[in-house]
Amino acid sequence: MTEEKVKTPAAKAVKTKLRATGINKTFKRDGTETSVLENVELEVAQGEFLCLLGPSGCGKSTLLNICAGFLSPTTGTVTIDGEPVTGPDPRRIFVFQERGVFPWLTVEGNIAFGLAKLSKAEQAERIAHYIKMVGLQGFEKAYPQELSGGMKQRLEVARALAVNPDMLFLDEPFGALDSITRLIMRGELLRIWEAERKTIIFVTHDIEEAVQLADRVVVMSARPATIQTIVEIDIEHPRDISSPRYLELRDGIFNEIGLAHKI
């Protein structure tokens, strides 16, 4: 079989990890059909950080849920590593905006969730590794209610990574955080991604967030959503948000969605 390639700024030619082909999604409620996604075609490279960007309610989260196997498309297919996605898979972890840490478990207990197949020694090693990676040393025995919002979000990312997922699907994970904590968490996520190089699909409606994080930004239209354009962010990390190229890319996306003269 010929190995398929996609081009990304981070790597000129790497394996295609995920492919969505001809994705349409229609919801039916009270006898009325609503078209949410319309003929979406998308490829994501192995190890790529890809952002889905678009207005609230356009269908970004629906597409993410279809890619992760939580929803089935009305028509079309999604494959990961060439295999059809037919449902959720423990190798692929979904991180929601609403923090999903377990309040009855400590930091250690939350990260240990899903590691039951490992020996006690392997569990302890992996827990310690990810606690250090997300900067929660000293809080191992703390419960979620004792943590700040940003710390809870870091805990959720650590818990997701601890099971060694193949892919991460993140649905506006920082949306409920204040602006300063959001900036910190973007930096944390990038640091972890650069260390782990997991394939990430990240949903946001924040243009600044998308340009700061992504290898490519997929700009989606209003509902029924199609892919309006795909913007390659050809800037190395860490990104200078005042650089001419950053501003050019950011303003180009504002222009693409018709907001260039409204901000």
Second form
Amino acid sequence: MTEEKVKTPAAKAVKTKLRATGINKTFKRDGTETSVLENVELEVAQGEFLCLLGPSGCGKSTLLNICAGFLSPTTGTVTIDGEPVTGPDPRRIFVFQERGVFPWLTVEGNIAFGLAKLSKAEQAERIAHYIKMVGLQGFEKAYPQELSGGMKQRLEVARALAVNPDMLFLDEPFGALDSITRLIMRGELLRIWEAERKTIIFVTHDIEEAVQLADRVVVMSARPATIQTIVEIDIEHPRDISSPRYLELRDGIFNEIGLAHKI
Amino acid sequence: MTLSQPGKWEKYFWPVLTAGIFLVFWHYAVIASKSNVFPGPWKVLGGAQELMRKGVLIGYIRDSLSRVGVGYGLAMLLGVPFGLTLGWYPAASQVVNPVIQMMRPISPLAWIPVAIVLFGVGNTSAVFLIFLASFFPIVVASMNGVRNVPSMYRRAGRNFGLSPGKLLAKVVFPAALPQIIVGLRIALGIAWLVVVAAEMLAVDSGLGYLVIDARNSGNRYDLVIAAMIMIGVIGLALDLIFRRLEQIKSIRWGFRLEA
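Could you drop in the structure for the form predicted together with its partner chain? We only have the form predicted on its own so far.
To see the whole picture, the full complex is given below, headed by that same chain.
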């Protein structure tokens, strides 16, 4: 398995989008300090789909929040396009685990949320475009409470895409969905990613999900999280999830995390 | 799955039946007690008709409602922004909260002597009492509403580049609105309770005054009961306005268990 470890996107000589250097994060709670992230070094290429994979509570969400500017690291820096990240920015949208859509706005209202600076006509055009892209036609005037979990998640992705960000941070976005919807949503996300080529950092604890989606999978250790290894998934999309290469990569990660792939 | 749905007629039939049984019971209870002070339903109806004929009932209702309108309206106009501010700046609420929490359990009726000293016997006193009674629940509900806004919504708002003012207007306020509505509904209920009490002591018009006046001037219990029924019906109608508000779709999400 070790020969598959790749530290940088192999051969694809593309621009670095995000660079995290020397990231450490400690949280203070009740007087005791807990180290959550230790010495994280990460480079993400422009247009790359990167998965952060690790056990629950390992600190991968913390890393994502630091990259998005919602948290500042205890030490270390994150730069995007060479600029240090100092806070959240509409050029990089964070999609939450679940229920990040605003329940007091309709589907249209949610998508229009980040578009206040555009003219009415431009807004309408964007709304129509992204409603179609995520397959919510006919639900323009519906409120989130009238939508299923999968539809809400698609709405949140549409709201994020509508402001035309160049990066998306997704924090276990499909974690609350049933397994069938989750599979469909992965396909949808890949389709959208292939159409728009945003740089995506996707946090998950699901090994299969990571191997199905990512260009590279960053495997993180249990807390305090360090980067254990980075696995390049060198399979073209659409991926055959019963191909020998897929299974080899998947089982490699299972071994890396220390799980026997048997129940 | 066959969950039995109540038929449409049942929605009206059962409440009407309950009211009918209550009236029959009331009627015979008065007869059985041989009371010549306590009126039966027919006498109360007659009393209500008498009040209507003299034209005092409508005037009294208008007086009571306008006192509530002014006192409660002021409490809403001042209480909601004040509560939002306290929720938004935790430091400010730390300063003010002890005072609010101490004032809150004081019955508005205990303020009656204070109100009379400050504003004399009259309309201003009654309005002041209603204002006080509704102000604190509105402030507390608005403050807690802001505090309970999930951080996810604030973060999403910031992510889309909202300034703090816009964040308050476009995210925090709508997110807190269901809780604010609950506070407003509770406050209106209290305001309606207090107006009756205030009118018994501080003024000479309104439904509260009617209750006490009918008793004092010749033990007209038929008029007392008629006024009480009017108070109940109007209170119910005021509450229905809020129940309607809670049905608006941009608010209703806050009232469902699974939001």
